[in-house]
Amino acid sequence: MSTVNRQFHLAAVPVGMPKESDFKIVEAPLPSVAEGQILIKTAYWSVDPYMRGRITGVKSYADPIRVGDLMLGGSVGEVVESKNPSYQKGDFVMGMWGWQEYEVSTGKGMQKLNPQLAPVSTALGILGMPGLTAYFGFLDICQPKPGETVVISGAAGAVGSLVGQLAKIKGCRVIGIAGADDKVDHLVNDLGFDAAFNYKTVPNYLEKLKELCPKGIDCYFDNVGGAITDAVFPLLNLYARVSICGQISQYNLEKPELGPRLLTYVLVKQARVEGFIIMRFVERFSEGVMQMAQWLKEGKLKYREDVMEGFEIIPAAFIALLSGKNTGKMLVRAR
């Protein structure tokens, strides 16, 4: 086993879209394992849109990652050495040890995984933070009712693709918005969306939404913000619910976009617009995982993983995610 632990640190605060040079590999000595600790070898690294907000140098809902700091994020790994009776060699765990090949831990804050129930990678996707984000962000905030029309932006991503399927489970009519024709095909033909469109080839979002939502929009799950969201608000129905999950179209802008003032639509339609951070539901995570796992077992949910290979590729995978090149959950697998 290696005596070196390779890590990715933030090398510079990105300006606009991050570049691979904004991250650097640092070689740290592999710590010895003390009594009560475990050594984990990383098998999968997660890259997620929220990470972009953490490398701006500004505190938002999470502490910023400063230049020189280890890049943080969800990871899954195998216990390769244990001096902790709660963990055995060969156990798989999920935690937030970030972009590094090894982690030494007491096990606190780790989730032990059962590879017999589902592939361990799902702990970073459908049975992890993206799945919980879809579950609580849609079901709790939008409170969908059978027959309602649901629109989802960023619909082919790890969260949006699950929101659409949850909406179908709840008996809704579901419209997805994505950025490629193959993603549109995936949403409709694989995941059961009623309709979808490619925002990169549609010249007028408002007219397209009017065509696909002739009875208006009851629930909007927003992952992207920007011009797409501007087009949704005029079509909101009375007492519509809007769940603000992300604003990925804005994350890499060097200057804020100017947009229309939308609160008149909220007022007139008596709509509810609510942002959320998933950690607000932390005490109910077990509920969400159990229900998502049950629907997965019953075949009511499908998932796709977009997997790149090799530790060195993590920054490129992150940039690809922010560029919208993924379908489903973006992961990096160790070689």
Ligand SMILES: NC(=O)c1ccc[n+]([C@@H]2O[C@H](COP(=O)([O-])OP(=O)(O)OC[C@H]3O[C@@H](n4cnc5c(N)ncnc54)[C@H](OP(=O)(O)O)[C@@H]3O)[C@@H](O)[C@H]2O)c1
The other form holds:
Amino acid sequence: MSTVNRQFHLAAVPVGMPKESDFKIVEAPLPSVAEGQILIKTAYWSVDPYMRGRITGVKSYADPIRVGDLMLGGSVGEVVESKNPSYQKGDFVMGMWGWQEYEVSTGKGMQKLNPQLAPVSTALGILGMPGLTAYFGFLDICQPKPGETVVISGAAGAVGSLVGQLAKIKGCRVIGIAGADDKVDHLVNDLGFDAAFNYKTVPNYLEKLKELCPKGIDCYFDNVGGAITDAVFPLLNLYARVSICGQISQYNLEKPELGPRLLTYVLVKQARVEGFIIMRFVERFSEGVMQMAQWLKEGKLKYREDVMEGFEIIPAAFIALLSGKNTGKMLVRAR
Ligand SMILES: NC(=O)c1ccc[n+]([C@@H]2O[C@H](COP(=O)([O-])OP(=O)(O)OC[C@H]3O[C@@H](n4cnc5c(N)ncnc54)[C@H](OP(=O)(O)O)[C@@H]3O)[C@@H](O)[C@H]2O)c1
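The form predicted on its own done, now the form predicted in complex with this ligand:
Time for the whole complex; same chain goes first.
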């Protein structure tokens, strides 16, 4: 086994879209395993849009990752040595040890995985943070009712693709917005969305939404913000619910964008617009995972993973995610 633990550290605070040179590989010695500890070899690294917010040098809802710090994030790995009776060699765990090849831990804050239930990578996707984000961010905040029209931006990604399927389970009419024709095809033909469109080729979002939502919009699950969201607000119905999950169109801007003033629509339609951070629901995570796992088992939910390979590729995978190259959950698998 290697005696070196390769890690990615932040090399520079990115300006605009991150570059690979904003991250650098550092070779740390592999720490020895003390009594009560386990050694984990990473099998999958997650790359997620929230990581962009953590490397701006500014505190948002969490402290920033500073230049010289290890890149943090969710990972899944295999226990390769254990001096902790609660873990055996060969167990798989999920934790937040970030972009490194190994982690030594007592197991605190980690989730032991059951590979019989679902592939271990799902702990970073449908049965992990993105799945819980879809579950609570949509069902709790939008409270969808049968027959309602639901619009989802960022619809072909890890969270959006699940929100659309949850909306179908709840009997809604579901419209997805995504940035490529093959994504639109996937939403309608594989995931059962009622309609979808490619915001990169449709010239007028408002007209397109009017055509696809003849009865207006009751629920909007927003992953992207910007011009797409501007086109949704004029079509909100009375007592519409808007869940602000993400604003990815804004994450790499160097100057804030100016937009129309939309709160009049919220006023006259008496709509509710609510942002959330998934950790708000931490006490109900087991409920969310159990329900998502049940729907997965019953074939009511499908998921797709977009997997790149090799530790060295993590920054490129992160940039690919922010550039919309992924369909479903973007992951990096160790070689
Ligand atoms: N509130 C929370 O607690 C929470 C938790 C998890 C995630 N989130 C947020 O949820 C959103 C989705 O996260 P995810 O993990 O599921 O990522 P994802 O959707 O799998 O990947 C990001 C997607 O964003 C789209 N995108 C990138 N730039 C865009 C732009 N300028 N305009 C419109 N779309 C753009 C791309 O798809 P296209 O090809 O369609 O452009 C890309 O595939 C993100 O905004 C994230 O920050 C929030």
